[in-house]
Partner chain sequence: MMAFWDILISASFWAAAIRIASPLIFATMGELICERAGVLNLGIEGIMVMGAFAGWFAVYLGLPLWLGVAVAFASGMVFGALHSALTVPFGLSQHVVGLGITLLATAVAAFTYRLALPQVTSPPRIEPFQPWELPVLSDIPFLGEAVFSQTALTYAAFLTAFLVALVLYRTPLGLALRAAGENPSAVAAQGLSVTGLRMGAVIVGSGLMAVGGAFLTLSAFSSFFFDMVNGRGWICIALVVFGAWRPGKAVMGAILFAAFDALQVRLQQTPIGAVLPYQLFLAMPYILSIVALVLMSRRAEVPQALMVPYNKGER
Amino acid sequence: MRLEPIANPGPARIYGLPALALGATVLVASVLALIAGANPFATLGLIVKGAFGSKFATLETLNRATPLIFTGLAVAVAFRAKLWNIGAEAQLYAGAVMTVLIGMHSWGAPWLQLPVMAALSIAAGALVLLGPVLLKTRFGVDEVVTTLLFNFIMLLFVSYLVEGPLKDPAGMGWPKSVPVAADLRLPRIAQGLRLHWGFALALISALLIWVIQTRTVLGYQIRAVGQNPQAARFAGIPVNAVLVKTALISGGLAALAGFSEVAGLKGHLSRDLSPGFGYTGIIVAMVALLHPLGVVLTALFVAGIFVGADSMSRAAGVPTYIADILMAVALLFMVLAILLTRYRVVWR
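Single chain structure for the sequence just listed, the form predicted alone:
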């Protein structure tokens, strides 16, 4: 058995195999529900109802999808250039830390300070990824290792901050930072709802990334470097410079996830601000085939599974861990689908 490259895969292979992967994921979910002693159709129905069955459920799903859109975009941009950014979690926390530092005191009009908070959060996330990329371009250090290690470094740094310099003196129980000033919180999209303008910012970011990738020279350079860096260099494309620009965009997008969670939803920084949004962003990007608009749909799908699984667990008594298993299975099936899109199996 060997793998043979496919020069020009057809639409059926490009879109059919990923669709088949998603179908296989649903099949696995049904089997897991049966093992747990529940009706698989009823279980899947409860997940859908828990995610989109009411106004409250839908808004919770959109809130949960917001950071996933940002981290999914961050991973998709980086992976498109074959820059393996596994550190979106660290970049998210860098953006959250900067949001608290700038937003814990009001020093100007909110319409001015909020954009400054967002811009400096983007810069913080970009700088976190810039280090590993410079190590890669200058010394050939594997960015998978360095970006992954930064996740643990940043989490320990956040622990130090929320238990030390930024600790809320009025906080009770789990350590958290001083809150962001009330007038510097992202406004709600509608009065009385939890959905904030961070979701709109995520949609705008996805559209902007799509425009960059498909309508600009930088987007062409990113695709060229990702497909063949040697050929791109031979064609005169500054490969290292493109990787640095890609890193700045990717790190900044992940940092916006931290900014939106602190300024839009939580109001403060804590160790559990992210339940793994940076890692889940990898799944979102891969299932979306690294397409920025596909990231939005996939993030809604993933967020719906997690929100719906919580509701399903209470109604059917099925463990919520089924959602984590589904995400892992979806990623494995999608990676296999991408592989079979580019290669055919030859049995000889």
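Rigid core (definition): largest C-alpha set, two forms, superposition within 1.5 Å. Please read these numbers as outputs of a predicted model, since none were measured by experiment. Positions refer to the first chain, counted from 1. First, how it differs from the form predicted in complex with its partner chain.
- Fitting the two forms on the rigid core leaves the C-alpha of residue 338 displaced by at least 2 angstroms between these two forms.
- Superposed on the core, the two forms differ at residue 14: its CA moves 2 Å or more between these two forms.
Having seen the form predicted alone, could you give me the form predicted in complex with its partner chain?
Since only the chain itself is given, any partners or molecules it might have are not part of what comes next.
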């Protein structure tokens, strides 16, 4: 077989194939439910109900989507420039560490201290990604492996902090950090609504990234570098400088996930702060076709599947890891579908 470019793909191809990919993912979900001895329709119904079936469920989904929007944006921004940032997990934890460091003692002026916390978290995350990116631009070291390895190093560093210098003396032996001061917790969006301002910050970030990508010179340069670095360099674009700027934005976004989880939801740092939000961000970004507003929708969808699978698992007995399988399958189907919107398979 070989691939032939399609000159003018019609709307049926452009929208039909991704829809088909999602349909195929649902099919896989049904098969997995059958294997687990459950009724596929009931299982899918329970997932949807568990994700969006009640006010409580919906808020839980929005809360779960918040860090995924941040890490999804982080990956989307980086992948646009073909900068393979697989280290959102490490950058998230860098932001979380900084949030605790700045937020553990209140200065008595939260209107000043909260923005400082957020800004320094962004800086910490940006710095963590800067290392691998400089190794890439200076020495040509593949950033995929270095960013991945940084995830493990960062997690050990966090483990050291929560068992050592930042350990909560009132933690009853649990390895968790001292809490963020009460007046530095992100307030809830509305009284009685279990949803904090981190979610709004995530939406604003998505809008901001969309504006940067479509309305600024940097956005144009990032796209150019991603499409063809040689051509971009030839056109006078400082490729390495653009990569560094992209890294700063990407690392900062991932760090905001850590900031928002600590200051908005958990109130402290622990080793299990993130159940792989950094890795799931890759799926979110790819399924969203790297579009910042698409990231928001996809993060809601992905968060819904995880939250829904949790509650379905309790009711129907299908292991909650079905959500992880579905995410990976959706990713693989989606990249294939996107390819087939531009190419036709010719069997010879």
